[in-house]
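Just the one chain here, laid out as C-alpha cells, in the form predicted alone.
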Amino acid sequence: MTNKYMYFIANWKMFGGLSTLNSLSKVIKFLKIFKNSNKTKIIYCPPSTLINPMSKKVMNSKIQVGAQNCHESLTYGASTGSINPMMLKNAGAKYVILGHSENRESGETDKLINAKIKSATKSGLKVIFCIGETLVQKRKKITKKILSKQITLGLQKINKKKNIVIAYEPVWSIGTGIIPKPDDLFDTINFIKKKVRNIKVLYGGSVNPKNINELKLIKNIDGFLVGGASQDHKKFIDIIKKTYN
C-alpha cells in the first residue's frame, strides 16, 4: 500500500470544542516531517460549529476540512437548523460526508442522499459517499445487493464522479470493534470498484491503531474513514504511520 495515494478521513461526529482544535497542532507538526505525507490526503470532518475555526487552524497545512452532512437545497430557505452546501463551503469546508449509516438510520433515504450529493457537487464540495449493510443483511448474505442499490440510487443521474469517493462502512462494524474478514473485505471493495469505475473506495468501521496492521494488507483499499480513534491525535497519527510501515 505504500505506493498508493491514501485518504485518512477523521469523522469527529458529535465531538469537540474550540479548545479541542489545539490537538491539530501535533498532527500538523507530524505531517511536516512525515516522509510519506506527499502520498496522503488528510481530511478532518468536525461538527459544523468547528468548520470555520478549524479551516483557519489548518491553513497552509496538508489538512483539509469537511462537513458531516448538509441540506439538499442550494438556496436559502425556511429549514431551521439546516446548513446547505454553499454555507458549508463559505465556512471553509472542502468535503462533506453523505449517506452515513447514522443518518440513514435517522430516516435519510437513498433519494434524499442522491439530492444531497447533486447539490454538494454542484456547489464545488467533494463528497465522501458512505454505503454499508446491517448485520441482518450480512447474515442474509445480501450485502452486495444492498450496496448495489445504495450505489445505483445514490449516484443516479450523476455523470461526473471525479469529486466523489466511496466509503464502505458496514453498519455492524461501526463502534463495535469488529472488522470484516480480510478476504470478505477485499471482495466487497472489488465489487464496489467494478460497480463504479475509476473511483476511490475507502474502508470505515472501527478503524484503530490495533487493527490497522491487518487492514493495510488489503491491497485494493484507498484509505480509511476513522471515527472515534480520530478524536485522539495520537491514535490518528499512529494509524497513518502504521499504514505505511
Second form
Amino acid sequence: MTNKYMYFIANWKMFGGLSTLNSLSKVIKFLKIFKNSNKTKIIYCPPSTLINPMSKKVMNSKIQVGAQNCHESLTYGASTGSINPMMLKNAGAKYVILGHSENRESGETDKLINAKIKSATKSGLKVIFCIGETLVQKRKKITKKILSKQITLGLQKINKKKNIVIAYEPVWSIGTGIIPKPDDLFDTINFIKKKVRNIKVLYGGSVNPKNINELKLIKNIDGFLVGGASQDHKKFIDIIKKTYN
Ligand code: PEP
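With the form predicted alone already on screen, would you show the form predicted in complex with ligand PEP?
Full assembly next; the chain just shown is listed first.
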C-alpha cells in the first residue's frame, strides 16, 4: 500500500476513436468518489486525433490530457505530417511523452529527443521523458551506462527540470508481460534519482491489475506509465485502486 502522491499515465498508443472516449465517463465518475483521488495525478495520452475531443470530454474533471510525441520545432515549419508543441497545447494537451522506446526504435536519437524536450517545455507543455535499456543491454549488464547516457544527452542544457518527469521503461518489459525484479527496479529508480536530483520517476512496462500488487510495494516509484492495460478503463481503474489498497 502507498500513501504517496502518484502519477497514473495512460499511453493509448495507436488506439481509440471518438466512440472510445465514452469509457472515460466511468473513470471520471470513479475519480469523483475515490477517497484517494487527491493523491493522484491522472494523465491520458491518446493519439493526436483524440487530443482535442478528449480535452473537452475531461474538462472539469481530474483527468489531464497529453500527447504521445511532438516535432522538435516550436512553431510553423514545412514538415508534412508533423505536429509541434504549440499545436498540441492549442488542442488541449498539457503533457507530452518524449523518448518513448517505440520512437527511439524508429530512429529518434538522444539529440533529437533533447531538442523536443526543450521545445516542449518552452511551449509550456510538461514532459514525460522515457528512458530504458533493451534486453541485449540488460544482458550485457550495461543498464546504468545506457540510462546515464540517455539522461545526460536527453536533458543536456536543460537547467529547469520542474516540468519534467522521467518514466523508466525497460524496453524488454514493454508489452511482454515481464516486469523487473523488485530489488532491481528499486535500485534502478534510485540510480536515476541520484543522477537527476528532485525529479519524479515513474515505472512503465506491462503494468497490469495483477502485478500492481507487487509494484506498489516499491517505495521510490512515483507512479506508473500504463500502455496496453490503460485501454481498458476497468483495468486502469483497478490499477489506481489497488495502488492505495
Ligand atoms: C508503454 O508503451 O509505455 C507501455 C508501458 O506499454 P505496456 O504497458 O503495454 O507494456
